[in-house]
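Given next, in structure tokens, is a single chain: the form predicted on its own.
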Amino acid sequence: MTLPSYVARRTLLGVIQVPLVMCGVFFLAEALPGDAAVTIAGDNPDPAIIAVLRERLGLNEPAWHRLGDWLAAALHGDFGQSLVGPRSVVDIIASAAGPTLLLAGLTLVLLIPLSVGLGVLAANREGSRLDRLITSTTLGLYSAPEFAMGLLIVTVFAVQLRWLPPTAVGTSLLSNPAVLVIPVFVLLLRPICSLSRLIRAGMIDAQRSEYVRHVRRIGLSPTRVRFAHALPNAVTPAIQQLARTIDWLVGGVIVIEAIFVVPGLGTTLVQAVAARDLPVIQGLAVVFATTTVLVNLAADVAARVLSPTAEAGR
């Protein structure tokens, strides 16, 4: 299959997947107890007030009718208004996307070179003490839950040593970059462990492959063989993991955002679910589903382009 036809096929599949995710999220949210009218009514709800609110918000309409209206409006870029506030869904998502994208961008800028460097270093010293140290350390860190590492680092560096602020409460992420240090560090721990181990394994396999043996016989320098020929094959398996990491980051790292009180997409999703704010939940579902489709498509295309064996197969 040629690359353009492969991209067209995957794009068509993604176009089908996004509406299916939207429908699934809608009916899952409908299955939750309570609704936005109960949330707005407060702790001591009056049934008459709740009935009026439901009528005003359109919650008395059949679920399939509300879903159809929302899908029709979404096709024109209108994701509706929040049920529990005066803001539009687009405005809410746009304001929450900034902190999430900032955290994701900083994490990726550091993640890719560090993962590749550690993986290549361990592969070039296969079986040595350095290799065993890198392998055992990354395995141990990967096994630790994110929330536990986050709380531990906050306790040591923010509470006891007071070197860094513990949360982003009452400050801007851009005006006080120090609040980003601990969240970004925690976000790096697991992905860097998984990616570096994949690259290490890929480098070892690539350097033993017939393809790399052939370029060595040509007389190319070891550095060129390692980075121009072995590394592209080694990073191909890691690209899929990198795609999942990007999807995880952009989709809102709910645990990390909750620990450090970062007002990103993950925090917005938690608040919307708690308030039964269905339009916001649906809008976020579109963002997350579209991100997943695009990131995985880009990863698959990159894997086919980078892999010499895939290129030879075409």
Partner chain sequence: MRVARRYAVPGVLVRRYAVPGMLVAVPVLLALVGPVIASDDTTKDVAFVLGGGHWFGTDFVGRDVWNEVLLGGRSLVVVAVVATVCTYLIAVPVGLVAGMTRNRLLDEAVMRPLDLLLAVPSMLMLLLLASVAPGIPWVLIGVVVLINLPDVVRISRAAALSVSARPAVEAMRLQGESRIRIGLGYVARAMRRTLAADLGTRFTGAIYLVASASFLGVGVSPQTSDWAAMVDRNRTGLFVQPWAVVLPALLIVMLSIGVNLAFDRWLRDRAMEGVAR
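Structure of the form predicted together with the partner chain (previous: the form predicted on its own):
A lone chain is what you will see next.
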């Protein structure tokens, strides 16, 4: 398959995935006990009020009809109104996106150099004490849940030693960057472990390969061999893993925001689920699913470009 047709096929899959996920979320919301009218009526569920609300919200129309309306509105960037407040869903998501983007962006920016560095460091001293230390640490920490690691780190560094603030309550993330240190560190732990292991394995394979031995024989400097010739090949499996990382990052951000009381998308989602605020849940699901689809698409295409011989992706 040529590159353009691969990209076209992959893009088509992504374009189909998003609306299907949207339909899935819609019907899941339908399955929730109670509906918007019950949620708005709140603690005082008078059947007459609920009936009026149902009529006004158009909830008596058939489900497929409402799905069509919702999809059409969503296409125009309108996800409706929150049930528990006066704000629109788009407004809520837009104001919560800042802190989440800051957390996730900072994590991604630090993730790549750190994991490449660790992986190359371990691969260069394969079998040494340092390598064994790096590999067993990354293997162990790779699956530790963020909330448990996060709270252990907070207990030591924020509560006992008092080096860093324990939560982000009362300050903005940008004016007090110290608040970000522990959350970003905890978010980095899991992806760094998996990526650096892949890069280490890839580097070791590449260093032993015929073409690297050849460029070494030509007399290129070891640094040049390592970074200009071995590393690009070692990075390809890591790029695929980077796409899986976005899934961890979404999960990690939800948990980390809950621990550190960051007013981002994760906190909004947990609150919306607790309050049964369906339009907000649906809007956030669309945002998260679209991001995942886009990142997967980009990673598959990048892996294909970097190593055209490998059957990248599906």
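Heads up, when I say rigid core I mean the largest set of C-alphas that superpose within 1.5 Å between the two forms. None of these values were measured; they are calculated from a predicted model. Residue numbers count along the first chain shown, from 1.
Here P86 does not count as shifted, since its C-alpha moves by less than 2 Å between the two forms after the core is aligned. Once the rigid core is used as the reference frame, the Cα position of L67 differs between the two forms by 2 Å or more. When two forms of a protein are overlaid on their rigid core, residues whose CA moves 2 Å or more are considered shifted, and V52 is one of them between the two forms. On rigid-core superposition between the two forms, the C-alpha of S221 is found to move 3.1 angstrom.
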